[in-house]
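This document starts with one chain, in the form predicted on its own, laid out as structure tokens.
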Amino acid sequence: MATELIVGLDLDSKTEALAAVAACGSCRCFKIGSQLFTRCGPEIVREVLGLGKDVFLDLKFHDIPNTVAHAARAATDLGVALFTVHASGGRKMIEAARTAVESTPTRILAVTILTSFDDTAIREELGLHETAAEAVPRLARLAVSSGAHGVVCSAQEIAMVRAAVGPEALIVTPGIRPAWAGRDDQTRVMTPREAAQAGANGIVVVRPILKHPHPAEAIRLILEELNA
């Protein structure tokens, strides 16, 4: 299966977001997260879908099972292709989300440990007696066995997550930097080709595309790298 390029619309307005979609030309899938969704609401999802694109709704639902089930149904009613939940919400929450999307094309991705947490923070702030390398595959297994269709993880975690969830689950990874792009404030990154070779089904790219003077050219170069 080819690795899909997903463009992250980490922007502040509908005007900026729709201009970015137009500038990205042939790219099919766009991530809408908390920043854009909080400012623009469901309407921005409808507008992007109306342009014939797919939407990855990255709101990381984490609540009691009934609430997440209703949120999951709302996401499917919007028509999104993918949305996220927190794996730490537990089995009943993920099962409720899966029941809500059953018989629809919408897929659930589970977030395990946020990449902003290092091992010290996992231990001292989250109270887990695990390292990230132990917690991430454990939560990935829990999520997929509970009905999530896949996992969001850092590029460095792709191999361990793939070993934990098997070949059929989806793995989507952010923090991707093409070989020709600067790292900005990211330190633990992979190129698109490296992520694809590690087993990612989808890669999320934001700044190397949105800040490129010609976004369509950036996309062409990334796809060229993925297909090399």
Given for the second form:
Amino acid sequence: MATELIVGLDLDSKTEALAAVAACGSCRCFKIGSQLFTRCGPEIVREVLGLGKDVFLDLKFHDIPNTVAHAARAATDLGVALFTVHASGGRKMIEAARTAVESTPTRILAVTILTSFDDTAIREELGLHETAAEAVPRLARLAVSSGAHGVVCSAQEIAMVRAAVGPEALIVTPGIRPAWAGRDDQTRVMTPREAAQAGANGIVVVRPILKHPHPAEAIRLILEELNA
Ligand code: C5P
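Having seen the form predicted on its own, the form predicted together with cytidine-5'-monophosphate:
Below, the chain from earlier opens the complete complex, with every other chain and molecule after it.
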């Protein structure tokens, strides 16, 4: 299966976001996260969808099942292709989200442990008696067995998550850097090709595209690499 390129619209205004979508004409799917959504609201989602694009709404829902079910329903009503929940919201929360999107094309991705947590923070702040390498596959399995269609994870976690969730679940990964791009603040990166070979269904890329002098050229190079 081809690995899809998702461009993250980590921007502060509708003008910048729509200009980025226009500059990324050959890309089909755009991620809207809490930064742009909090600035512009659901209207920016409608605008991007109105351009014939798919939207991945990355708001990482984490609340009681009833609230997440209503948020999931709102996401499907907007018409997004994908949205995120935290796997740590638990089985009932994810089941409620799944029920809310049943018989719609919208799919749920679960976030396991944020990559900003290291093993010390997982133990001392989250109070888990697990390392990330233990918690990530456990939460991925919980999420998918509760009805999530897939998981968001770092590129380094693709193999362990794939082993945990099986071949059908979607795996979407950020932290991708083509060989020609700078690393910015990302430390453990993979190239688009490496992530595709590791089994990612989608890769999220932001700065290597949006900060490139010619975003369309950056996209062409990444798609060429994904399809090689
Ligand atoms: O610019 P860059 O390609 O590094 O952006 C990566 C995107 O993926 C950003 O939207 C960032 O918030 C998101 N992300 C990440 N690492 C995670 C989860 C999400 O970089 N563990």
